[in-house]
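Take a look at this one chain, the form predicted alone, written out in structure tokens.
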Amino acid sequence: MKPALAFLNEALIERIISEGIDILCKLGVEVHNENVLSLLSDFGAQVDKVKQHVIFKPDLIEKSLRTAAHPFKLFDVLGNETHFFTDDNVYFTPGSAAIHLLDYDRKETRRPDTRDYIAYAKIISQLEHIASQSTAFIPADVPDAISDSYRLFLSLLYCEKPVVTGTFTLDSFAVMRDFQVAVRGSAHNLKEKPLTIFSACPTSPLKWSAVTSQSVVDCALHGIPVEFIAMPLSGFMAPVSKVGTLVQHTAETLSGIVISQLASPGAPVLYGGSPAIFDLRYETTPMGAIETMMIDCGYNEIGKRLGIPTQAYISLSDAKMLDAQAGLESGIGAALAVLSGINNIAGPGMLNFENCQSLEKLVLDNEICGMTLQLVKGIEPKEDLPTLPLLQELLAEGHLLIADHTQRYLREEIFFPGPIIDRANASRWRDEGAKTLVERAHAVVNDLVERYRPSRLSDDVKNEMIELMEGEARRYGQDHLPPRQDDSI
């Protein structure tokens, strides 16, 4: 039986959805984008263009939910299927858009650069239990105006996995789309085999910026999946109660779904978010708080009730270093996420309230992901009923180490983590250098960078992307891209 976890009963889910729709139809949302306001008006929403405010109608929301409610697939740069967002299929992706990197040697955070990003892409390409990459952190050696496109460029150049990304500027989308069309060969092929997911974040409470609302429309028109990342803060920018926060999250997410589906009915979406409680003592938004995780799991149940695949920022930590807090918060979050059936679980590698990435934590979190993926398989019979013959063999042989049954099911029944997780006895641990977890993680980071094999994307496509990126950089005054110090491209 596959284990499962639920926080809401059916009646409460229905009431939360009803309350969210009621808010949209009575309070409405702000939309700071004239094109999107016109789109909503054309389909019957009550729009005040002067106040940039929209009141929705129930039938508009219900129709949009019907067209949005379907599974979809994601594919790598070579066109191989990697994700099927349906039912309780779960996949992990690193946390995205951090502005700092935890430096192992300096034992402190710093601004990352191109060299760091390439190392990240090389590492994530080899992490077995993390199915996609993200544009994980922002290199500081390029202008802010091209940081979105530059991260996607490096990701597609160095790693074959699909990418969770997004844009913070109106102008970035075109070149980011062109990268994907270059990889796929045509806009039609990109729609047939999506390569990325774009995050779109409404502003709590009940507001859409010009950039994010335009991104929703652009992605819908080009068949690029969108994950909605509503971020209500319980007790600050949302009601302090979990149910109240879920109602607000529902309203904000539904408003994005309507925009997406009016732009292109059936456009693929994920019902996602990054809500948090607000810790009044420190004025922070702890992603590792158990209440934050409960809200994530709760809105996942709401998304599933609506028939829409789901996403959450949940398997991450607010710790500043790779320490016990980092492990316990990330581990609890990952376990809750897979048991809840959240389809796209975002967070591995992240620290410090989504502000920092750590390569060492990323490889550790890969092991956490592997353990939780084993957990969600549950317990099923494996040719072991009746058990009497196995025990007879055990008594006769004195062990079952080389038994046919053991050899057949060993790797399936037991997850063997990599060298980061210490399972040696104390004497062997001392003999092998008595290394700490962080030291072992750093050794794995170095090993993965050393063992990296270049992406099998064709040289022609790589060169086309390089030309596109160089042209984009010149638009913003950077005549040369930072040196990649790599001869594998």
The other form holds:
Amino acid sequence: MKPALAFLNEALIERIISEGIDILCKLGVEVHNENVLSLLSDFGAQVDKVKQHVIFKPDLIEKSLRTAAHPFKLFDVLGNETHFFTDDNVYFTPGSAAIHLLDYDRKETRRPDTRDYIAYAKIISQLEHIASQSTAFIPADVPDAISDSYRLFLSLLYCEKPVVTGTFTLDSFAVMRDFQVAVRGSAHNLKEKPLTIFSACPTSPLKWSAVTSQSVVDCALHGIPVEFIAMPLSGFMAPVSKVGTLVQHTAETLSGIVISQLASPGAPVLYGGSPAIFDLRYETTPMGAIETMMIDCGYNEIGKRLGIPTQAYISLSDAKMLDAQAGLESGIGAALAVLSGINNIAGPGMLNFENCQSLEKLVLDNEICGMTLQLVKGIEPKEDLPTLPLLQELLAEGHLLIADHTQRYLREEIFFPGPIIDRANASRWRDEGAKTLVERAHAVVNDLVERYRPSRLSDDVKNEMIELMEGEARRYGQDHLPPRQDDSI
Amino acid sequence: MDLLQQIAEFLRKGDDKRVLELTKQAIEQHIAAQDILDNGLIAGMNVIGELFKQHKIFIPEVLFAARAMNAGMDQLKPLLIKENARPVARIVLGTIEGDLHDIGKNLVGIMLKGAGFQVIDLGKDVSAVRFVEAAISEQAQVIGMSALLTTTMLNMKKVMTLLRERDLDGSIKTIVGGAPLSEEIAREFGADAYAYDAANAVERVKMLLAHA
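Next block: the form predicted in complex with its partner chain, after the form predicted alone:
What follows is the whole complex; the chain from before opens it.
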């Protein structure tokens, strides 16, 4: 039986959804984007363009929910299927858009650069239990205006996995789309085989900025999946109670779904979020708080009830270093996420309130993800009933180490993590250098960078992307991109 | 790839039938038994030992390789005796007196056999006298002792004392292992070596014999 976790009963889910719809139809949302306001107005929403305010209608929301309710797939740069967002299929992706990187040697955070990003892309391309890459942090050696497109450019150049990304500026979308069209060969092929997911974050409470609402429309028109990342803060920018926060999250997410589905009915979306409680003691938004995770699991159930695949920022930590807190918060989050069946689980590598990526944490989290993916398989008979013959064999042979049954099921029944999770006895551990977890993780980081093999994307496509990126950089006054190693192509 | 390399390769893959077949072929081609053993079977087992140490393969793969090794060894044994070849090192193995836990000891035995050693397994609850007498009668170079309990591991000291009393502590080496043991305790007991797991035991025994 596949284990499953639930926090909400059916009646409560229905009530939360109906409360969310009620809020959209009575309080409405602010939308700071002329085009999106016109779109909503064209489809019958009550729009006040001066106040940039929209009141929704129940039928508009219901119709949008109907067209949004479908599974979809993701494909890597080579066109191979990697994700099928349906039912309780779960996939991990690194936490995205960190401003800082935890530097192993200096043991402190710093602004990352191109070299760091390339190392990240090389590592993530080899992490077995993290199915996609995200544009995980922002290289500080290019102008802000091109940092979104530059991250996606490097990701597509160095790693074959599909990308969770997004844009913080209106102008970035065009070139980010062009990269993807270059990879797929045509806009039509891109629609057929999505390569990226764009995160779109409404501003709590009940607001859409010009950039994010435009991004929702642009993505919908080009068949690029969007994950909605509503971020209500319990007790500050949302009711303190979990149910109250879930209602607000529902309203904010549904408003995004309507924008997307009006722009292009059936556009692929993930019912996501990054809600958090507000820790009044420190004025912080802990992603590792157990209540934050409960809210994540709660809205996942609401998304599932609506028939929409889901997403959450849940397997991450607020610790500043790769310490015990980092492991426990990420581990609990990952376990809850897989048991809840959250389809796209974001977080690996991330520390410090989504502000800091750590390559060492990323490789540790890969092992945590592997464990939780094993957890969610549950317990099922494996040709072991009746058990008598197996025990007869055990008694006759003295062990079952090379029994046929062991051979068939060893690697299916038992997950063997990598070298970061320490399972050696103490003597062996000492004999192998008495390395700490962080040291072991750093050794894996170095090893993966060393063992990297270039992406199999064709050189023609890579060169086309390089030209596109160089053109974009020139547009913003940077004549040359930061140097890369030659192993990209 | 020459015949001996092929033997090593199929042994690494755990293919006992192919190893048996190729060993017979090598014998038919009049390759010296010692050469087949050193550059075919043991060469393959050395690769396996290294891969196991690096966590790249698991115990079952080692055991399949060991089975393939034994298949080849069965063909070679009479010839090795006839050729007066270098005798295979012998190890007397057992769980120490008072202790009935033999899983770890069995694993060590399997790994040692796989590495080409002749293992005389005395079983569990083995007294110091029995260890020493078996080592003498079997002409063993090494005594391997295992314990799971802190109370029973103390009995290991008796073996080292007995060997000293009989002036055998130079010719018969001792190695100890088991959950409560450590390098430090092994030294305290006067053992020549300590192994923290089965693969490590093979390595340590090889080191002991190299220095014998």
